[in-house]
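Single chain ahead, written as structure tokens, the form predicted on its own.
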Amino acid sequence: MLDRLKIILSPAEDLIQNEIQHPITGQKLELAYFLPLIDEQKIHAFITVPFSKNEYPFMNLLKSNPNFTKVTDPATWTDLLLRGQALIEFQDQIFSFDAMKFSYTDLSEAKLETSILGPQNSLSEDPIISLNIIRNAYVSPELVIDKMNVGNLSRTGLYIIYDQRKVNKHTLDLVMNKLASVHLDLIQSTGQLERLLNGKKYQLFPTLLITERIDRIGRALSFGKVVLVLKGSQYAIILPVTFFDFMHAVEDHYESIWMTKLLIFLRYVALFITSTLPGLYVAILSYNPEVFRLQLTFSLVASRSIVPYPSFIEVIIMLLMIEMLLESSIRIPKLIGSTSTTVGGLILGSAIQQAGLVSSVMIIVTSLVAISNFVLPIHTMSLAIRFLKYPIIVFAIFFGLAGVFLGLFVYIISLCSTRSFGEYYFRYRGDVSTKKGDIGGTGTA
């Protein structure tokens, strides 16, 4: 049986194949099961111990115990293993034993990628539980799980997961070579591993997607992507990815097509607002007021009549205040964090406007920028966009409105020249939800 399973199933680190020989009788028992799906205590209590003690003829136990089922069709072996069954070969007969392990009670809710209609559970810091969830979410005999250790001192376990039939072999080779070239003493988190795999030190945009959601991982595997699960972290890495993958939320696959398109459009609008609005404010007020109607221009200038310094200083003051509020909301204890930062922001914003240090329009601009940044569904991309607005402000200070578009042009060139493990980063995969055989969703992970 063991030799046939090696041919039927893809090679995987989590596929356990054991041969047990009784020390007295010399009888042999062969076992096969997927480790993440199996409760090993059940294997020990119902199979290993009764066979070793030999207090009762083991064949009689297999035939009389309803927990064991005789399997006559080899074509069902794969499905039984993927459904949490252990296969037993004894005296040239095959039996299955239901030892399924349910790990869903040990999971926490997703925190970074919340969803209303989708699954609420996230991955676990225990890799075996995470592999159990992934195996149950993506039930395919083509799923391969390789294991390696990263970190010269930590020797942290890393699991490389992919669909052998759908994965790009060139991409897989690049991933394996990159992981082999990682030399660091301690690797303790997914974010640390992401920085090591990102390649370029001064990369503007994230080229790997960090996620905690099971459904996003399952969908990524179905599109031939590679998933990395690190021991001790409840986040996984998906690669390769495109820029447009970061603009899609998991909720897009559960809503109607029209609502999904509207939400995606709003995200791109929010992306434009949060990256360019401060620069546009500086450029229009200082250099190009003629782009607005005369009444609106007078209104904007009147709101700044009591502000004693140029518009770019006003913008920098407000943006730095927002950045400090965001950072403090992360560092402050959770029980008081949201309340203190909200109250602090309201009081500080109201006081600074009444003191004449910033204009009322600047308060509106700052609020729009902060809100728009939180519309982006992936945390790593929202962090990158938080930085991108500052170079545009610098361009706007020196070149006005032309500088804003010059900054956008530089970013587009950067996107077009970026690669994610051999794949074009700024390539739109399109919407495959209308193809036959695919139900709902878009063509991104």
Contents of the next structure:
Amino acid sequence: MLDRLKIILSPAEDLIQNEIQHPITGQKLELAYFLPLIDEQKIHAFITVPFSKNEYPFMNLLKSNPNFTKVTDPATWTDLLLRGQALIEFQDQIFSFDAMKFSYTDLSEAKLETSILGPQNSLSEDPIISLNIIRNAYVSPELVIDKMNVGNLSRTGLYIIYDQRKVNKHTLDLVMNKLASVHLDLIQSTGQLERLLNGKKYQLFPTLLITERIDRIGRALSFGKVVLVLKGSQYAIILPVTFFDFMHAVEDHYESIWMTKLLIFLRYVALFITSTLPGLYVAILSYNPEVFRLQLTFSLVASRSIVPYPSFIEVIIMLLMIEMLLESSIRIPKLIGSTSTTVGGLILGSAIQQAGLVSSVMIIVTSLVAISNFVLPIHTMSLAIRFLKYPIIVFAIFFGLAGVFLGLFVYIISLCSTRSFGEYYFRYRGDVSTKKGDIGGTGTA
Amino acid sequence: MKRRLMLSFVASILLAGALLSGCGFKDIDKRYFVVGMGIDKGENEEKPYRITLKLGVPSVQIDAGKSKTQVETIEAVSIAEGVRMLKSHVDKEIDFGHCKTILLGESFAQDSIVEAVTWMSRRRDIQNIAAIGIGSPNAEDVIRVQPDVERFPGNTLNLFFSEDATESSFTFIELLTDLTRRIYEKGLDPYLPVITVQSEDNTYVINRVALLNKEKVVTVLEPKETQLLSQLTAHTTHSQFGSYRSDPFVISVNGIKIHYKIKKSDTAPKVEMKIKQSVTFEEMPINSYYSNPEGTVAQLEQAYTEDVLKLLQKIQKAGVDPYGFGLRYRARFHLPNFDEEWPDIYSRMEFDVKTKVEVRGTGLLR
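Same protein, different condition: the form predicted on its own was shown, now please give the form predicted in complex with the partner chain.
Let's see the whole complex now, leading with the same chain.
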């Protein structure tokens, strides 16, 4: 049976295939199961222990216990294995044993990417539990799980998961090479791994997607992407990705189509606002006040007339404040967490305006920038976008409105030149294959 | 090495930007926004321009009548020099970015507007959507008026010339782009609205239009004629065509379509104009339409035709061409010496106007 299974199934690290021979009776037992999918306690209690004790004829046990079912058709083997059954071959007869395990109850709630209608749980720090839910979400014999250890000292277990038929072999090779070339003593989180795999040292945008959501992982696998699960981290890495994957929330597939389309549009608006608004504020206030209506101009003048410093100092004061506020609300112990937002957001905000350090319009700009930044669904991308506004402010200080768009232009060029594991980062659809000889192409040839 | 090169490149760009950024970094509260400008003829022979700038003073309170402005006047040799000298009269940078209304004095416009218009189109911060008008009796008096209920500095005049607020069939809006085009295009002459002040309550009246040849004002139309010209040029893009009167009816024009052809002829070139309009009645004696619909329509058509003919002939006699017959003629027929031949052709031109009135409703349910 085991030989045939090797032919049918893709090589999976988590497929356990055992051949046990009883030392006294000389009887042989072949056993196969997917480790993450079954409860090992049950295997021990019902199969390996009775077999080794041999107090009762094992064949009788197989035939009398209703948990064991005789399997006659080899075509059902993979299906049974994938549904959490263990296969046993004893005396040329094959039985299946139901040892199914769902690990959903062991999971913690998703914190970074919350969703209303989607699954509420994140992956687990225990990779076996993570693999369990991945296997349960993506039930396919084509799913391959490779294991390797990363980190010279830590030898942290890393599972490389992909759909054998759909994955791009070239990408897979690149990932494997890259992982083999990782030399670091300790690897403790997927974020660290992300930076190691990210390609260039000074990469502006994330080229890997870090996620904790099982539905996102399942979807990625079905598109032929590679998923990395690190032992001790409840975040998995998906690669290769495009920029537009980062703009997509899992919820987009669950809710009303028109509202979803509007929300996607809204995310791009938020992206524009959060990266350019402070720059636009400087540019409009100090270079091109004629772009808006007279009424707005006069209220801007009125609100700014008490501010002693030039507009960019005002912007920098406010942005530094909001960054500190965000940073402190992550670092602060959870018990006193709400204090910092209250103090920072409400009291400081109104006091700083009354003191005449910043104008009231600037308060609106700052909060809009902060809010629209959180509209972006993926944490790593929203962090990267959070940085983008600063270079644009510098451009705006020197070149005004033209500078803001010069900055945007630079970012778009940078996006276009980025590759995520050999695939174009800024392409809109995933199904564009590069042809051999394309300019800048990364085809396998 | 490559990185150092890159860094020095970026640094040099930023440095160049700091040095070359032209008008430069100037905060919005360090600028004075010009909300209205007037150009008049100076009294002094050596200083032919009298320039009036209305500067908006921002205030936190926004309410009717709370608008504050500061008006500065200077006489200078040229407009550019006058504006530069005015800068030494105020404490902040003068910015024309929000100057939506520029008025030319009546006597100034009777001399020549070309120099003033070229100055406007050359200046970077005067927008091409600024509206140009003629201040009567002079620009300074109109600019100096501070309407009692104005909310924002200079807003009242701006609203007259924008399509957001009032849409009157008597008010022509002439923007700087169109004015420059009309000055330089052969066969199309500029017009400018005339703004007067009602002194008793500090408000503006804009119901006449001045017709110019390429250089100066030739004639000023009466309000009734102004409205008719507005209908003919379909100047108002919205459905605001105004009305006309033919006793005992006052009808409101809801839509108007005009087609015309120019027939070339050595003796009398002819403009065949077909006007098709859809109307509703605004005033009429009860049942007078239904007793004789055909007769009423014929009466209206004839009345309108006569009015149009009279207006076209008046414009023709003045020797200006705001309608653009010359442009059409140039497009249709070969005319190498347009400048020399056209005035003669235009003065011999005959008009043949046909009006078709389509009654959309009487305004009442029966």
